[in-house]
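This document opens with one chain alone, in structure tokens, the form predicted alone.
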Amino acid sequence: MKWKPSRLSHLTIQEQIVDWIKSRIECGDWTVGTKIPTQRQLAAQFNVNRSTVQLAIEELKADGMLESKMGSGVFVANNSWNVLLDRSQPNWQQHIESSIYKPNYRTIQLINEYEQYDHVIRLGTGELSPELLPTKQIEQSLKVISLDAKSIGYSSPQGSLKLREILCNYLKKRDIQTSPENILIVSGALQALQLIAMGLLEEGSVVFHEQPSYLNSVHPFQSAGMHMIPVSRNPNLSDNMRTLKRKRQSLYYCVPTLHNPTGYNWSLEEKKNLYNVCNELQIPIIEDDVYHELLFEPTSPAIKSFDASGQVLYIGSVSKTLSPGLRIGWIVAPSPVIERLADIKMQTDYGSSAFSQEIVAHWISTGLYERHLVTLREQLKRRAIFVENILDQQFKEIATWRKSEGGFYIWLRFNEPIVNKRLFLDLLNQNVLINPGYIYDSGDLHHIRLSYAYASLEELNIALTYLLEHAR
């Protein structure tokens, strides 16, 4: 029985004819070069007007599936199979471009790519060198950690109760008083920011931050439709935030201890001033405190330590101190916030690694963690002094910097605006990878985030020599 279009179909007669001809080509009945029936023959077969067949054929010719040959008729085009293949696959590029999550800057994509290559000297990376990680001690601790069936299954929505209880005691050293129900275990600080963006803010909310900011190099809030607004912590901060906030939801993100990328440490007065302003305006504070354990000298208490109203969401992690591969961090916040974020976390990954939580609980509870921190700070301080000596000897005429107080970074400022994409690529061609200031503040062509935490001393010397050559 010959096919005929259906008058009852939701498709038009023309659309049905187009689909039928495509199906003849796709199943191989009409191969490349096949001459198709004339318009008159098809119109008679389909019992439709010839003009309808003509429109269908013109559409297929426009799509590249059919072609006319003068005086010979209409044939299946040579490109018909490619056209069909393209049509049969999803348009992934369209999906990608219209997706919610924003792509990273091209420079950051290159940083993420080239950080994987052993021959590249990583002069800006926010990660500990493998030689600074306590690999052997972690391996040894695995032999003494006692596991039961429950401890290696899915953890509770808020994470291991044992680890949360241990953290309550450990956080007292930071002058933070909390309880297990006010702690959520997360897979690193970045996940904490993503959960906050998804669970506590509506689209169009405002995220205040300092400039430059680590937040500009990742997009947890931008991709959720939030507005990133830099503000200066000056006497007009309260009025400025009130004006910028208007009636929108908002919060203030800060790294008051060893700020990323500048390494700056807030004074106690600066912390209290920000807390009082945000308390007055009812703006929650995210205190990202992942670097505080790497300070070379003691510092002032965390903002969370004098939070009497549940204003501060406090983030900690072992990624910068023990192992980034463990993927363990935590949020300290009011119970309703923790319950909300825990619910979202369970929807996204069903809990952080049970094994990693057991390792972190063991290290903190036995004192292994704090003993490791003492050694780590000493090693980082030696590295910082090594780099600062090179800077003193070779960079004084072209750049300025502040002596490192801990952590990973020196915020190196060149006198001239030379830190552009050309400098980045020129150094990359010599296998030196930098973190330029413009990934933290798009208009910054003066700074690089210089890390002494990852590359070896020999590599640091080599990389700084290349940097000096290109900076002059």
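From a predicted model like this one, the values you see are computed outputs, not experimental measurements. Positions refer to the first chain, counted from 1. Take the two forms, superpose them, and find the largest set of C-alpha atoms that agree within 1.5 Å; that set is the rigid core. What changes on going to the form predicted in complex with another copy of the chain:
Fitting the two forms on the rigid core leaves the C-alpha of Thr12 displaced by at least 2 angstroms between these two forms.
Superposed on the core, the two forms barely differ at Pro298: its CA moves less than 2 Å between these two forms.
In a rigid-core overlay of the protein, Asn49 has its C-alpha displaced by at least 2 Å between these two forms.
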Second form
There are 2 protein chains.
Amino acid sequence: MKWKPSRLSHLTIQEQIVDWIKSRIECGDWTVGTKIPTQRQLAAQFNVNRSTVQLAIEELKADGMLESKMGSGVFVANNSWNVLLDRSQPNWQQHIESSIYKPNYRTIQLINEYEQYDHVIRLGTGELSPELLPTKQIEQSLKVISLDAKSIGYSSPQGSLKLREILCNYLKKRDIQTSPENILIVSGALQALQLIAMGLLEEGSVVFHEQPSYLNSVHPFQSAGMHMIPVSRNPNLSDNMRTLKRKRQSLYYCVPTLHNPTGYNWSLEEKKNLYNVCNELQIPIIEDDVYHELLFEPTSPAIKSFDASGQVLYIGSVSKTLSPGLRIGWIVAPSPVIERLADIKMQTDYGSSAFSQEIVAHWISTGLYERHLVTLREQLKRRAIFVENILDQQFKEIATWRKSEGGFYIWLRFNEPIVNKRLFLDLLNQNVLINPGYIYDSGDLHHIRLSYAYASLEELNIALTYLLEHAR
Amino acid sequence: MKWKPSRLSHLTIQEQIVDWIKSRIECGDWTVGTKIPTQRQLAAQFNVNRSTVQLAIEELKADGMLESKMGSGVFVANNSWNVLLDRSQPNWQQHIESSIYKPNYRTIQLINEYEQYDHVIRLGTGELSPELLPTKQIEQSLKVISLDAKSIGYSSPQGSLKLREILCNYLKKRDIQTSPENILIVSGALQALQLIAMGLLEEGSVVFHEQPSYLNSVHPFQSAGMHMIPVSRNPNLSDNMRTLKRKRQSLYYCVPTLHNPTGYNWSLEEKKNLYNVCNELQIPIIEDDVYHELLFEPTSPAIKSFDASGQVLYIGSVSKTLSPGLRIGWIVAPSPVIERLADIKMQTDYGSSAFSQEIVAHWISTGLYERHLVTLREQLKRRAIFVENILDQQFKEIATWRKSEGGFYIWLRFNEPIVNKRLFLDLLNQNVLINPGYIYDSGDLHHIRLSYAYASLEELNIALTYLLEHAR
Ligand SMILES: Cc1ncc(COP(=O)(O)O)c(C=O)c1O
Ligand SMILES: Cc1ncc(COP(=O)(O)O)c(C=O)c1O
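Target state, the form predicted in complex with another copy of the chain; input state, the form predicted alone:
Full complex below, order starting with the chain above.
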């Protein structure tokens, strides 16, 4: 589908490339400041030698249309526009830089980008491997789903009633008693956090969380102007939070089950203690429980299960268990909260995909979901043991870790502070993508989040060997 | 699934209802300040007389658990909590009121709510009638879609490459030349506006738009702190915008094809003029073109088709044509804009439903989509004529309107300023839901947005009769 130079043209290949790049600039797709693809990418697209691309780019630089910036690539030059036409363009760069939302950290942007390439081994990805996804079964289930016209129109604010009723029932097994009116369907757990940030907190509010934290790798609260304050769960928690909060509104965000990035579980006592402290200070709790279904052994009940004051906003999702592509999650919360968040959701995207909701309803209500979970946990466990064996054999001298209790991750701690941007880039150069600890705790140069869920066993083996070479 | 009192219990029905309401409060689902369902709704849920519900509520009021607020319903009382337990609750009302996002207007919340009820005739709904949705065909297409595991994992930032390639091709027919890298898949056109608000404008920026405007009925820019400034497209447009903008960043939002709520089309001259003015002032244009496929006759080309300066952010969607439940739309824009918006989308919801994307890709690439559009336009046209006939016969004395050129709407103007909240509520009382003009232009008491797309012909007939009675 992509443009390629033609051998039949009366123009040389280089001339055609020059014209094509000019046309991209002329038609406004590549505005001033756009970083153009690398020579390697262009050569692959055009199916020509890199040297031909290079010559074309040199020509355009000489004409003042493109410019190199040391170490960061080739860009559409400031005066390219004057060269081409006497037209002005909006100053997109300025629009972007002054706008509200924070950009992702560069490392995370790189991760998002490199996760697209098949040749890269993903040693940290928080996602099920393609081989663990029940792709064929989902495809089969598409064949038996029957749609009615009402359900594929614009959704009611809280999402499919059928799915909410099914979830209600499903959550009972976890000792969470609720009703369909107290559930909001969202497009994944991340959107739940986004809606809470916009709908329940004034600017300048405080979000307490543990360090390291998933919240440092995404920005739902930071972009809404909240202060992120790490607190540790020690006996002074209550006094600490009272002092840190002052008169400001606040929230406590936690992942008590199979925490991201550490994989740790809280004890029942720790949960009760947090609940009581927050209750005393009237601080709502966000209990992000997206990994719950992946516990190898049952653990203590969710905080939500003993919440008698409507204090806990409980979040779930099928991203970690069934398919992230569904983009379906849920929030369980008191009625005023659900109504408020549903109202904002209607203003944000008019609801989640009806088709995804149908699929999830089908999987949970028929029991397909729970049968799949049984196998999935076994497979994850086998993978965890595989990686732990390699670590036992090769990493004992230089790193420490805890045995996995479920989910995807091992929070590997190197004795030396070697996990820096350099290591990240060096490994990327060898086509190994890691999730360094500093994206979850900016001061941390000791950890990486190992994921045994994504790469194949063979790839895990290779990547850990590379890692070992760099770490020694 | 919902709770009902049991005839077999040793408690009276009323006692059971009292206990159930108490338990909802106790478990924290109904927090202080929650508005409880109406007596009518509860009586229907419990399958009992309204008087029994009333007695139960009186008892709870006497106990201090519930309280009435004049004209607005029954609420969980402030001291209900003290009555029940010695626990404190987060002050949700305060959290909500001080938070960032604006609530929907009350009228729009009511519309969202009443659109859920089957007995209500929807005279203004901007959505295809269930009978116009190709439900069975979509169901059929689910059976032939084949999934691969890569496509149902977390998405790449811009969305499915397959779908972007298909769209690229599809848009060519509209003289829009672009490439897959310049397309971002979003969860509907509304999300496109949301992302632009967060990613391309600083707080206090100006969004120019026409009055009346769809943007007054949703708040993507307002909630992000932008100023909405209506401008009319007269010969002084350039001077006006220059003066109104001052030194602030700005954008021009428009729906030049089958405008919502008026249904009007711009002429080519108007489009060129706007483009030139915005180009001169370096103001980006959002061209919201979600109704394009529903034109009864071809109209002048999209502004995007003659955009040579990367000035136009072009938005499309399948919500108005195929199914709103898919939640799939797209933005075509210069590369830096797409990269920025894709980055924010990843932080907001990690991409749109992979399943919805597969369905849309299938429908467009196989030609199913265009075949469906042919029939759909015919059916809409028949409906438009049906409504126009009724108007011709019955509304000529009291109102004016233009003949529809496509889409869903007739912008009906009453000679007298009768379209106020009273009329809205009176009609709602007769189970007729209208979209009054004031939600698109707060000062407008003359118009309603008639939609011939949703209700059945019979319902349209009935509802227009009611409307006539109130309007005379
Ligand atoms: C703790 C935690 N919460 C939320 C999410 C987001 O999940 P979803 O795909 O449901 O938005 C993730 C995924 O990385 C996560 O690890
Ligand atoms: C002009 C206009 N833009 C955008 C939208 C939102 O469409 P979507 O369902 O694709 O988010 C609508 C729907 O009401 C509309 O009328």
